[in-house]
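Next up is one chain by itself, shown in structure tokens, the form predicted alone.
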Amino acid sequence: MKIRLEQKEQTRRRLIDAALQLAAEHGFSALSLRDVAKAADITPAGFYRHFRDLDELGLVMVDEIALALRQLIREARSRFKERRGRTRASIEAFMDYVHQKPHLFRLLLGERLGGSRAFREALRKEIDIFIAELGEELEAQARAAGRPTKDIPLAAEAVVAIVFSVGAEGLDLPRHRHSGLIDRIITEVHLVLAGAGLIKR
């Protein structure tokens, strides 16, 4: 029984990995059950032993992205050494995420406006959570420094937009060229934070 359960879990994992890779290359809306099953090396009928339909699989894929984003937040916090180094630590952690999990990041970027409605809404919810956690971090820093906090939600949203859009360029750059991109993102993020009164210009 234990071996059978392990085999079932391994097959489920293959389906998820296959769907993530295919969706990163072609978009979630282009996925077909048959293509996912073939990439996972199982029959289409076997798919239904693990998922009700592609939408259910899609929500599991969003969970994978959400887990990666939460790991990113934890990694960024673990790199904090001093307040003025937080932006660099966070962005370096993000670029490591882009480098290590490009298929997840491509999916995150490509499906915010596309895909099925359930997939899109679930993804938007996770991005909103990511923005909210950044906002909490910025608010804690602002209060500690006696700075205004009223524009923090908008600042957090703008920072995430910059990091995602500019960070996407890292997908097509060799790793050794990431340092210049990181410096550019830091400059743009600092402009947003300065505009919101969260740091000195």
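Take the two forms, superpose them, and find the largest set of C-alpha atoms that agree within 1.5 Å; that set is the rigid core. Nothing here was measured: the structure is a model prediction, and the numbers come from that model. Residue numbers count along the first chain shown, from 1. Compared with the form predicted together with the DNA:
With the core held fixed, the Cα of A45 is displaced between the two forms by 2 Å or more.
What does the same protein look like in the form predicted together with the DNA, given that the last one was the form predicted alone?
FYI, this one's just the chain on its own, none of its partners or other molecules.
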């Protein structure tokens, strides 16, 4: 009782990956069941052995994005524990993730603000978690350093807005420009943290 389920799982993955790729290129609402099936080397009818319709695939895609986002948070939090250059370490983790799964990230960016209402709300929820966890990390640091915590929630929201917005440029940039982009993001994040009294400049 293995080969069977294993192969099914493989084609399922191919379907999801194909869908993520295509959705990243032309947007989720431009997804075609037939294109997804073709890209996954499957007949259109075969699609229905895995999902009831495209919307169900859509839910799985959102879950996939949510999962990757949580892994990113974990990685960024763990790198954040370093003694110096916390901001740089976290943002490098973020950019690594962006370049490991570019279509996943592109889809996230495109559907977060545009896109259909349901999609948008699902992504907003995940990003709110992202912001909240960043806030916790900042608060722990601030308490340890005896600094004010009043502005932390808004600072976390601002930092995420900056990292997502500016980081998105990295998707269109050639490799050798990445480090410059990271420096830019770091400086902008430092502006926010300094404004909130969390670091001195």
